[in-house]
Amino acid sequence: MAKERLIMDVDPGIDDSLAILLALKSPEIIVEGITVVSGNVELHQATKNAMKAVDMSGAWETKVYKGMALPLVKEYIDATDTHGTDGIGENYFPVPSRTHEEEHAVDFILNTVRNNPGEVTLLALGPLTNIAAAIEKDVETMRKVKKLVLMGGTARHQGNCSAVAEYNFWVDPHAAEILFSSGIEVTMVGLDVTHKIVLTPNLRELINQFNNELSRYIFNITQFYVDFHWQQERTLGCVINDPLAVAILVNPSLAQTRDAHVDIVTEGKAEGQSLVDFGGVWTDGKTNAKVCMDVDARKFFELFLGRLFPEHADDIELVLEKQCFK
């Protein structure tokens, strides 16, 4: 089976280092470079956290290109109550020995594009202004892309910025309204979904019982997000939205997709909204998603767990047993 060529475009975030150690230890996944943009932290610092998290993988031959630093249209806004100053838990790492590439995000993506038509998966895991950027400067080229895949929006689920919007449309509306009146594709993994995906405390405890430096960075990192979903929500342990979108992209049989007709909302109190019309009901059949509207969570974990944990099989497989999924 061919593998997936992948291009990663992150805000790194806690969930998105958990999604680029996952996406970077999935034999069925090549991940070309990793492009980042402002997002849950700002550019600059989200970068580094994009060459902490390849550090922690192993796998120091991925590259990293800085992209956007500030949305389209929209007062950029980040989500630093919720990942920390640092965006990984206010651990302040030491600065990686590694440095970003010279080319420019948005450049890359449509360079790797254009030199790779149909063969190339942009997996979007922040706010789309990278992917909106690189479809207003050579859109033809962007429909060359063999799937996009994001995790954002909601369809029937509760916002986590607002009533009804998920913060990767919230933050850059315009861009997501760009992307989904584009003609591309879009494999949309939301809120809807991705709420199922808690790292419990058990979860998170077997993590740190296997005691090596990956499991100690996963650990650290995620505390923070776990205060935060506990003043918050009072939910014990944290949601880790996106991981699950390199997931379905291993094994697309973790979700049940519905299509749909997908606009977004870019100004007023439903600013950020993702406009859900199953069916294309409203636009005479015509859609331009599918929208994950289940998925096994216990799949998932034994394929998050799995991949970043080998070693652990039968320790994994025993604690999954034990635990109580939605």
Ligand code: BDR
The other form holds:
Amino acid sequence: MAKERLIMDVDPGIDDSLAILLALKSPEIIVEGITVVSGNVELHQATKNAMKAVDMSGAWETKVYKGMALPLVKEYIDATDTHGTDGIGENYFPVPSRTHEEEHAVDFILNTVRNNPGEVTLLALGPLTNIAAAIEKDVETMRKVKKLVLMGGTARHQGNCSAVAEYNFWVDPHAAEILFSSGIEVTMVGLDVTHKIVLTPNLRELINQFNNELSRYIFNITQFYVDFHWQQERTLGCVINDPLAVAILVNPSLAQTRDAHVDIVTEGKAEGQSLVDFGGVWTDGKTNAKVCMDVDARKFFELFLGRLFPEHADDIELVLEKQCFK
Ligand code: BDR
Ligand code: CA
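Please show me the structure of the same protein in the form predicted together with this ligand, now that we have looked at it in the form predicted on its own.
Okay, now the whole complex, with that chain kicking things off.
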């Protein structure tokens, strides 16, 4: 099978960092570049965090591009309450030795898609500001992406920023609306499925037992996230949203999708809500998205842990066998 040529748009972010690791350690994927946007933490720190995750993956040749610092219209609100003041669990790692590229993320996205029409997949794991800015600059080029998969929104599950809104759409609802009205078909990996991807205390302890540089990094950056989940919702462990979108790209059979028409509420009490109309009832059958509604959590963890720690395949299998999945 041909490899998936991918641009990852990220706001690291604890779970974004895990997603970068999974993508860079998956042989089915060629990461053409990583573009960064303000979200969980502001752009400069998020860029440093992306470079740290690249360093931890060992794929040192991967290039990182800085993008948009602020949402298109709305005032910027970070998620440092969830991810820590440095965006990766308050570890304050030394500044990475590498540096980011000079080219702006939006230009990198457009140039790469323009030069490879129909070949490049976009994977958006943060607020959609970079993607929307690229659409506003040259929508015809953006319509030549192979496909766009994103982590964001929710169809039927409760929101995580309000009763109805998920963080990535809520931070920049105008950007999300631009994407969903652009004619680009989107695969939406939202809270309906990501809430099932809990890195439980057991699985986290398994990673701890591997006791190498990568496992220590993951164990350390997730501690703050674990504490947040306990304080916020009495979940033991932490929900790791973003790597699920990578996993679904690698193996689409992990998730079940439904065709829908998605609109975004940009103002008022419900700002950031994704209005998911299954089958396009309000739009005469016209749909613009495939919305993930169910996922095989066990298969996800087989893939995620197996790719990150292939040398521990047997132990991973043994522990997953004993783990209880909802
Ligand atoms: C999304 O918001 C961010 O906090 C995470 O990185 C993820 O992309 C979950 O709502
Ligand atoms: Ca993210």
